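We begin with a single chain expressed as structure tokens, specifically the form predicted on its own.
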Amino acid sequence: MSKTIIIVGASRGIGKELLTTFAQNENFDVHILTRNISELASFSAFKNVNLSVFDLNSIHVKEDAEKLFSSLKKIDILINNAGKLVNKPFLELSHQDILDCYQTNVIGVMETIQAALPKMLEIGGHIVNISSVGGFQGSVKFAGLSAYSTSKAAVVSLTEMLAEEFKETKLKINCLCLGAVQTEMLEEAFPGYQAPLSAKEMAEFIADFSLHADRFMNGKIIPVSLSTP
């Protein structure tokens, strides 16, 4: 079955692996919105992918997404990939840290859904917002990501209040707290650290969790961990 399906944030680690996974299905229209398009001008010669340059980080990722989905007739899944992470001590942070990381990881989420639920609500599509099991309540947290976990932890509010705000319709949304991965963020907040799962294993699993999960459950907040870090 045709799906058209939406990575933000796959220039790197496990998006880019998500795009591999997903781009060897004919079947599939992907379509990449990144800031770093350049890292993936190997994907060009799939005829079923379409790269597109955009910035979660700016004032018009509304307008902007607007756009980029206006010659779609559907999206069926979406995936809020991107991330910003931010590793300094509380009393260190600027106003211009913590402004980034909400950013990115919840205004830009918050305002790309904005563009791409009149693409969803009729078909019954599938949103799955990628946090990290640090904005997971009740999980071990680590100093140093107080702007970066905080904004993970709205992206898990988030799923929940729009999983209840749209019940009546076709939509489901789902939330991934994922832990460590082997990815080149995991480096910058814990340099040295090796995960035990490497990107690839966890995008093949977020791929499979976005074309069925949404059969089973919605507003769920889900941890993917075997280790924290």
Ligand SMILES: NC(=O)c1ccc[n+]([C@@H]2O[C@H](COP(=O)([O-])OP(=O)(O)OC[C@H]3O[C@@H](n4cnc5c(N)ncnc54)[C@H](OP(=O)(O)O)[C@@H]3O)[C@@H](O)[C@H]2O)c1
Given for the second form:
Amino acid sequence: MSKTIIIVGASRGIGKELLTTFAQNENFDVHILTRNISELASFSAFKNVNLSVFDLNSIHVKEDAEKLFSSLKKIDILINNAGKLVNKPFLELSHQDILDCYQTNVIGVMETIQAALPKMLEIGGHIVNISSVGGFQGSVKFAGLSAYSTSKAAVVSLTEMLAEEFKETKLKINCLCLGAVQTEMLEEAFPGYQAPLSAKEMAEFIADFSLHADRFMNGKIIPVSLSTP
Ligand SMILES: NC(=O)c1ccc[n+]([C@@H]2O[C@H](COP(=O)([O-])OP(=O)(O)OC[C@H]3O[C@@H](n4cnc5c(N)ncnc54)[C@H](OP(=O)(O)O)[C@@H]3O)[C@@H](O)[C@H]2O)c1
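Having seen the form predicted on its own, please provide the structure of the form predicted in complex with the ligand.
Below, the chain from earlier opens the complete complex, with every other chain and molecule after it.
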């Protein structure tokens, strides 16, 4: 049976590579929620790919997501990949910087999940939250990422909370805390930094994890990093 897969945040970086990976398989019904769908024009040729404009940085994320999900019978996989990174010294962070990180990385993710859950609880489904090693307790920390990394730590906690709250249902939810990956986000935040993995390599890992890991784990927080914490 075909799988319905939602990817939030896919106009570039890891999300775009996830889309590329899933789009190749016609058994996957792929729904992309992202702001800049114009970046994905080449995917309009794929009959199994559906592109929708969606902004996590909005006060009506839940309503927008509910509308987009309303025609779907089920959601097998939801990958919360979108992320907002601000790299600024703590004392220079504006209220807006903090709000943008938390709205996109935490509140938007929570409300997207609220909209998706009715399509996942009974039939079963796998939510994969994409966090960062910066949000993983005990990892090496980078100065300047206090708004971003604390918001990613909230995604870790959210994963554990929802696994507990919905443990009697068929939902599975796990969280991947990524180390450095060569993407536009990394290049903008740390110009010149060379990550050990490409977006394509990481996307292939995440795609495989999202398809299979729910048979083996629930509520797990996994650092996906070549360095030790
Ligand atoms: N790259 C790394 O080294 C690294 C390390 C640790 C964790 N991560 C995490 O991995 C995920 C993917 O990162 P990446 O490096 O591929 O980042 P990226 O190149 O900046 O891509 C982020 C994606 O998120 C989407 N997005 C951003 N704000 C959004 C919003 N308000 N609403 C909807 N979509 C939004 C963007 O698409 P639109 O602009 O079209 O909306 C874009 O496709 C993020 O959660 C990031 O925090 C990355």
